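For reference, the chain that follows is the form predicted on its own, supplied as structure tokens.
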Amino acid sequence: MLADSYGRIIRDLRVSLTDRCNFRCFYCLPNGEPPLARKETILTFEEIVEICEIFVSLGIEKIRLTGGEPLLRKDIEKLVAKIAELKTTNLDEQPKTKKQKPALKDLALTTNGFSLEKRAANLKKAGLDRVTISLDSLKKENFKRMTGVDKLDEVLAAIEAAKRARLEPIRINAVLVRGWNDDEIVGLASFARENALSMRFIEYMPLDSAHEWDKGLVVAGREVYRKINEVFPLKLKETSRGSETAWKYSFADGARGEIGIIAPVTEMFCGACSRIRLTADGQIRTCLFSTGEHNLRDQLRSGASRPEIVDFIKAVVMKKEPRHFINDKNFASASRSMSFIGG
């Protein structure tokens, strides 16, 4: 079981697939960047495996591929069957003690939904238990306004082709920012409602290549609630949100779909996080403000031992940090934009 010096257990790891994305949000990735060099530092797929393996023997429970744009990786069906392999769970060989080993429990993919509709089957069949899909606006001109594509179709459609798939529960993720999408708050929750889906609203974070975050711009997450409330009066399902970001609600009259609120900005979250991340070039990221790595590609291909990367892990595991410093007055960035960490 792997614990940080804080005592919070590390169950979630989120695995960057690649650099790159076929879109362009504000947010995110406006102008693009230089993508990494790919042969040289990019994780291949034997050896993503081999990393995910031993997380989950750490006691990792969920894995969640990320980019970038994960489905620009080529055959990631392959990478997705091999890794779903790990959800078995099988008996330890000492008969006596009948131990089972630690087993995943979980397998998801967050995409841009650019090429899902004609992906979604594949991937359920290799194994990926369920997806989340970024729709941050139902307005075809804002959609490419924030995006930078015109592809709010292909999205719409995605969705719906991870449905026939039964990729669920399904998400989606609308990065909420003043001036650009505020206005569509009750609109997005009204879809939710409509489709059956785990609409999460989250407030905007500073991850954007072109460094312009502004504070100003964050729709606090009490207020995303007020403003749908009013109109879909909603239950909060849980008391507590244990190791999860999100707030979640159900709609009071009982229709289907469900709300999410996700406030790492106003309402900071830290100190049950769960989280650790790995960058499509091997790289150990204790938080998603992390001004710092920790490079287990090298050890990976300098030909350390098992015991010698799992101690590894556990050492940079110890040094995750307590929270992250955004309302700090002396805040620094994340040494990486969102495209190149992994959601």
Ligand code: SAM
The other form holds:
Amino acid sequence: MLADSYGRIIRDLRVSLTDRCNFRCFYCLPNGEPPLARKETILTFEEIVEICEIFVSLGIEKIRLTGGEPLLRKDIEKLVAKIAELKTTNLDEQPKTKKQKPALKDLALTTNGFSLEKRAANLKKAGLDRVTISLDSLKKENFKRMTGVDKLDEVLAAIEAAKRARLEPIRINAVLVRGWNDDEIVGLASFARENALSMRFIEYMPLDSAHEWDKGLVVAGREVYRKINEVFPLKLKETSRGSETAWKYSFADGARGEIGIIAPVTEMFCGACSRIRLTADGQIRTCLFSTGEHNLRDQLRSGASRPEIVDFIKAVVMKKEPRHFINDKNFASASRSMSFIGG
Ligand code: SAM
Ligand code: SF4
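To test you: the structure above is the form predicted on its own. What is the structure of the form predicted together with the named molecule?
Full assembly next; the chain just shown is listed first.
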């Protein structure tokens, strides 16, 4: 099992497949950024699978593929198929003990949805369990203003395709920004009800590549709750929280769909964090807001043995930060922006 120095058990690995993106969300990658310098710096599929396998052997139960835009990575279906093999529980070779080896329980992908419509069925066939699709606005003009692209129809079609392919439960992520889409909170909640979706409202975090984040732009989770609850009364789900980032609510009138509120800025949840991240160039990040990284790629490429890699990972996990420092006076920005880290 992977545990950090504060006793938190790490069960959730986020793997960024690329730092590139075809959207220009203003809260993430507004001007694009020079992509990672050389092709050789990016992990190959073989390396990613090997790393995932090691992490699963250490107790990781959930893997989320993200980016940048993960669907820009060519032949991602092949990678999904390989990682999905880790879901099969292996039995120890000795028949008497029948001790179960750890296995992956959940393989998910976060995408902007741009090219998901035509790929959803094949991703499901390859072994992907579910998707999270980003959708910040249901108004064409505002969607374009926030993401830099005129692709609302494609994203809506992607949601339909994900439903047909049963990549469920489908989650929708909306980053709320004051003055940009805070007037769409109830509209997005209504969309979740009508389409039986799990709608996640996320507070804007200081991870944008333009460094224009400002506390005044953050729409607090409490405000989101209040606005939705006034129109569609909400009921806190019993299964809410734990190591999850979201407070989860159902609709009190029994309508389908779910509301999730993720409030890392105004209601820190670091004490229950079970996540660790791998960047596209093979760096382990112990926190979204880490100011440093740990070079797993070079360990792997220098021919380190499996036990040496395991020791490296365990030592890195022990260095996981106690919490983020967004609200502290001396907050130092993360060493990379969200599109590099993998959200
Ligand atoms: N490109 C994919 C997408 O947009 O879904 C996957 C990568 S994106 C970095 C993952 C998630 O991070 C998205 O849902 C996005 O809205 C969220 N995100 C990006 N920048 C953020 C920020 N500054 N604060 C909060 N969430 C952010
Ligand atoms: Fe691209 Fe996702 Fe960042 Fe938007 S949030 S710029 S889609 S990586």
